[in-house]
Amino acid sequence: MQITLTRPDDWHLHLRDGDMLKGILPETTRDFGRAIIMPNLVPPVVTGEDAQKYRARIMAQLPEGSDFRPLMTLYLTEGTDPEDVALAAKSGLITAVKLYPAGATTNSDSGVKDIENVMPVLEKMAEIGLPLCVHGEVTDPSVDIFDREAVFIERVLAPLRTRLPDLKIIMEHVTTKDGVDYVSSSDNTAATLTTHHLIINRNHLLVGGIKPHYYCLPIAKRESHRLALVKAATSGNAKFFLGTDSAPHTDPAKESACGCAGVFSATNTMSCLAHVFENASALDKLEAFTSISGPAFYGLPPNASKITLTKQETPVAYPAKIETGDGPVTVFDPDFPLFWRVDQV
């Protein structure tokens, strides 16, 4: 069995910075045409200079003969300025800005605290259509974990959506039946769905021990919020597409007493979507997920290029750890055997 799809694009992927940013980029440049870069370094990509900086480093590091394109988003602070985002978005440097909460997952302590501290970025950005993607939980600690993507749709999502009606949002790495309702509902609204939410529930993370390499934020939920992502992912609605949110760390980091959140799963990430369409009879809408909706909402072309996926009869061997000068960083593990593999066109 055989596939060919436009080229994908993977709309959340962290990257790092120096040896990491090295060792990992390739694992996305072998499959992906473009990515969303996170901007949560350390420090911070927070100005146009920042992110025009960090491009360069990227490029630097590309494989030879890459066309892979990097798409730079900027953190927003309470201290960002307007005009310095709205000069990144025209000159072409930036195609997004990326809103944390403040203490909400990984380098994420300058962001944001007080959304109305924000809203004069966010008018101008409703003004050029800039999208905003957004980190969608709160971190009020009175708010269990697994309630926290709820509550943020409830307390700030739907009320800047009803403030903001032109400003394009996109609930990145949505986690449960809460955000997919919420997004099918919601003009200019669209969201990223990342590899490991449509396999994993809470599940792997905690039964039989705890698993490192499942640990991430927003955290795995309960198995019915999986189906539910599973429905949106190959329902053909062009709301929902990739994001793979990606995110290396080291084998030391993950595997200590408070574990970093992150899953790496930029290396067989469409050998891991293949299967799961496939088993919900939806291979037809694989190429709308990966290549076409993505870009549609963020008003690009597709790529013009292919990749193919094929179905062998054994499994595809995947590295189970890519080697980089910070360290060793474990791939994802799906649970299942994969079967598909991609060959460029």
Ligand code: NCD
The other form holds:
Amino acid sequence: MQITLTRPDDWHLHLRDGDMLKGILPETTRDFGRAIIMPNLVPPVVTGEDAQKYRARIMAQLPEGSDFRPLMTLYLTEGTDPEDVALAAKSGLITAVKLYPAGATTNSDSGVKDIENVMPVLEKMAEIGLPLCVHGEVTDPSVDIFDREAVFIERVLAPLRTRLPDLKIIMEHVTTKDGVDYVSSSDNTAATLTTHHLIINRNHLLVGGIKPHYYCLPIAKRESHRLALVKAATSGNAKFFLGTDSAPHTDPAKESACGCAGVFSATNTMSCLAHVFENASALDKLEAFTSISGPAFYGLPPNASKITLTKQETPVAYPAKIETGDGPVTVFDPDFPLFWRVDQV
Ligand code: NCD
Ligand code: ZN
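Let's compare: the form predicted alone is above, so bring in the form predicted in complex with N-carbamoyl-L-aspartate.
Full complex below, order starting with the chain above.
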């Protein structure tokens, strides 16, 4: 069995910097044409100038012959200058701006505490048609970690949606049925779904011993939510597309008394997704999810090149870890063998 797809894009990716960037970049450029590059470096990518420099560091590490294009983003802070954002967008340097509620996830300390303080930037973005990527979780300590996405929709996203109907919003890494339902029924709003949230639920994380390599934010929810995500991804609804949120941390940083959040899935994402879509009898919807609906929402053409996915008799081999100059990074383990092989056409 073989299918041919337009080369996929990753609409939510962490490439990091330095030795880590160098070590993990080929894992993405092998299969993907473009990716939205998350700006949560230390210090974050805040200004157009920061993005220019970060883009140059990524380009310098591209494997030979790769025509991968990093789509840069700015990290929204309460000090962000709307004019700097507009300039970076106009020159084609950036594709989106990322909103992290302060303290919501890895390296989000410089994020937004009160959305009122960034309204001038958001208004400018709505005016010029620049999309906003949102980490949709409240940080209120009184809200349970499993409810933080649903509460964010109610407290922050829905009011913002009403206030700026022209702002293009991408609710990133949706993990709940609440998120799926909200996005399905809201204009000018789309969502990315990760590979791992289509595969694991919170039992994978917690039953039979704690599994740090399944810990990410937003945290995996109960099975009924996972099923809602699979249904959205495999439906062909153009509001839902792939953003792996592949987020490398070294093994010592994950396997720790206070382990970092992030799942690294760049290496085997396409094999995992073919498995999920085949199981849902929806292989014919895979290309829309990985290669068509994302560019359509961002107003970009699909990639010109193709890949093939071939189902083998024997499991495909992929490394358990990627060795980087920073240390080893464990690759996402879907907990079942993968039979779909990816080839470049
Ligand atoms: C991401 C990271 O490590 O940068 N971690 C994660 O669990 N997804 C940050 C993020 O996207 O929330
Ligand atoms: Zn992320």
